[in-house]
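For reference, the chain that follows is the form predicted on its own, supplied as C-alpha cells.
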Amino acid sequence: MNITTMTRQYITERLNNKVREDGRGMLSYRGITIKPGFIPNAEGSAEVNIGHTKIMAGIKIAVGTPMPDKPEEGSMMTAAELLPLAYHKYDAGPPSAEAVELSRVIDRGIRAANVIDMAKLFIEEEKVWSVFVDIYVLNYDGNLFDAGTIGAMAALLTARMPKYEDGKVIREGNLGRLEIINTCASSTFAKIGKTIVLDADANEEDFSDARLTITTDEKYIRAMQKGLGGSFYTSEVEGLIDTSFEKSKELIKRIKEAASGD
C-alpha cells in the first residue's frame, strides 16, 4: 500500500467517524480574516485568510469599450493567478485549467448576484467603465473558491470610483466608492467517500470525489458549480443549499463589517 492510499484511507476513516484532522465539525469553516485596503495603489483590495489559505484581491477600474450587444453598460472581468510560491504544483505561465475554473466560478456568482449595476458604468457613446477583479493565490491550503469570493466582494465594497472629466481619468482627490447594490458569498462543499464537509483543506481536497460551490445573497441562490468527477444525491444538494444560506448570511455580515471598518 503506497503513502497516497494510506493517507486517503486514514482521512476517509476519520471522516466516517465524523472526525476532521483539525477538530472542526463537518460543516464548519476554519478561522477567517478579512483585511481590506491591502494594495494602496488599487481602486480596491483585500487580503483574505481561511485557515492557512491566503488570497489577495485587487480591483482596477478603467475606461473601456462596451460590448456590442450592451452598448450602454459597463463590464466586469475576473482573473485568477495561482502563484508558484503558493503551492509546489503551481507553475508560472499561461492560466491553468484550475485558475480558469476559479475565476469563472467567482465571476459567475458575483455577476449573477447583480452586485454592480452595469448601466451605472456608462460614460458616453463608445465609452464605459470596465471593472477588473484580480485574484492572487498567495498560499494554498484548500477552498480557494470561498476565499476568492470573499476577497472579491470585500475589495469591490471598498473600491474608489475614478472620475472621467474632459477626456481624462482622475484617480486622486475626493472620490466616492464604486456603487455596490448587492453582496454575495459562496459556500464550497467537498464529498469524500460518503461524507460531505464544508471548507475542505488541502489534504481533504486531494481525496475529494466531488465538489459543489453554492453562491447566494441573503435571499436567493445565485449560482451553483459542481466540480470533479463524483456526484451528489438530490437530497444532499437540498441540505447543502440550506447550509449555504446559513453560512453565507454570516460571511456577508463579516464582509460588510470589514469593508466598513467596523
Second form
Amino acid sequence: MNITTMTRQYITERLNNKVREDGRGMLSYRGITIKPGFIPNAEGSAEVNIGHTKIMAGIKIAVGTPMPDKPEEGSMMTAAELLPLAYHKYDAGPPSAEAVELSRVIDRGIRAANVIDMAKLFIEEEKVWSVFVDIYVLNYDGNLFDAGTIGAMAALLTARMPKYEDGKVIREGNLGRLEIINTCASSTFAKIGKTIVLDADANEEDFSDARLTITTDEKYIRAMQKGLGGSFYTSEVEGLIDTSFEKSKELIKRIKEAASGD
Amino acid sequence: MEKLELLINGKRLDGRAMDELRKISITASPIRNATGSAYIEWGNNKILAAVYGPREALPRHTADPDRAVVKCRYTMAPFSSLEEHGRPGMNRRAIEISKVTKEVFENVILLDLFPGTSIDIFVEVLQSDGGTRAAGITCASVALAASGIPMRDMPYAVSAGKVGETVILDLNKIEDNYSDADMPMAINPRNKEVTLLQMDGELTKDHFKQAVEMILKSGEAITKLQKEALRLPYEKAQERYNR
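Next, give the form predicted together with the partner chain, keeping in mind that what was shown is the form predicted on its own.
Complete assembly follows, chain above in first position.
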C-alpha cells in the first residue's frame, strides 16, 4: 500500500493515543500459525503466518566442503527471497539490501544461539553437511524478521537428516532428525514517532522511523539489529530487551508445540 | 572452534584495559576530488571515507522529490585482511554494512534541504583488524562534516563485546573472532541516540548495560578526535596567515 500523507498523519495520531488500526495492544502479536512439513521433498519446511504475512521456510541438507576456519564442522547458509508475487513493491532480480539484511539477521540469531550442533555435521576430511535455510516470502504484511526466524526454527526442528553411504546421499527411507540443541525466537519492534509497537504490519512499517530486532533464547540475548534511519535511546532498548525475553519464551513454546505435532 | 585465552592477568592480549580504545588518528580531507573526505587509523584498521554531493540522484528513479537520498558503499580491499585474497566489491556482508551505515547518516543529515539529490558516501577499508564498520562510520562522519553538508550531530561508532563474563570495549580482530559477543553501536553524541545497533553472541541485560556505559564513555574521546581532525587544516591555514 502506498500510504498518503493524510493516512500517515491519521494513523500516527491514533498511535500517539495508543490505538492501533487493528485494535491490538502496542506490544502484542497478531495471530500466529506455524505449520511444519508442507514440503515433504525438503528435509524440513514450515509455513508461518503472522496476520497476513505468510512465509515458507525450507531446509535442504547437502554434502559440502567445510569453511576453511572450521574444518571439522558443518555449515549453514541462510537466504531470503522477497518474491515478486508477494508484494507490489518487490522486483525480480538479485537480492535487494533489504533481503540481504533479513537473511543475515535471521542467520545471525540462529548461529549465535548454536541451534544446530555443527560438530555433528562432520562426515570425513573435507566433507561436511551443509544446511541451507531458505526463507520464501509469499505474502508481505510486515514483520518478516520474526516470521522468518519462527519458520527457520520450526523447519529445522522437524528436518530429517540424510545419510551418506558409499559416496551417495540418501534422503529417503528411515532417517533420523537433524540434531537441534537450542531454540531461539526474535521480537521486532517498530518506532513510529515516539511510540514503539511490536510486530508492525505493512502500513505501520511503511512509515516506521526505526526498527529493532532482538533475538533471544531462554537465557541470553543472541542477536540484535537496529534498522532504518530513526534512533532508539539505550533506556528504550533496555525495556525492549525485557519484552523480547517474555515474547520469545511464548514463541519458543509455540514453535516447539508445532514441531512436536509434525 | 578452539578457545583462545583473550584475557591474561586482567589485561587484554594487546595490553589494553577492558574499557580502553585502540589508538585512533583521523585526518580530514585527504581526497581532493571529494566534497568531503577523511582517513582514519584505528588500531591496525586503515580506512578512507569520501562524500560526493549533494548531486543529481542517478538513476533518476532513486531520487526523492521531498528530500535528499543517502547512498552508501562500504567495501573492503582484497588485500585488506591477513587471510587470503578477498573478492573486491560488494558481498552480502558489505551490502548489509552499507545499509546500516547509510541509515546512521540518514538520521543526522538535514535531508529536507536538498530534495531530488543524492549524497553518496564511500567507505573503503584498506586494512582491516576488527571493528571496521564502527571505524568506517566514525571516519565517514568526519568526511561529511568536512564536506559542509549540514548535520544535526556528528555520530561516532565503536563496538563492545564480552569475553567470559567480562565486558570489553573496541574489539580487535582476534578478540572479535574468539569473544562471546560483539556489539557495534553508533551514537549521536549530543543526545545519546542510538542509530546503529547490531549484536551477536550471548549477552545478558546486565552485560548490555555495561557495554552501553563503556560505549558512551569512550564517545567523549572519539568525538574530541573527530573535532580536532576537522579543526587542524584551518589552524594550519591560520598559522600560515599569521606568518
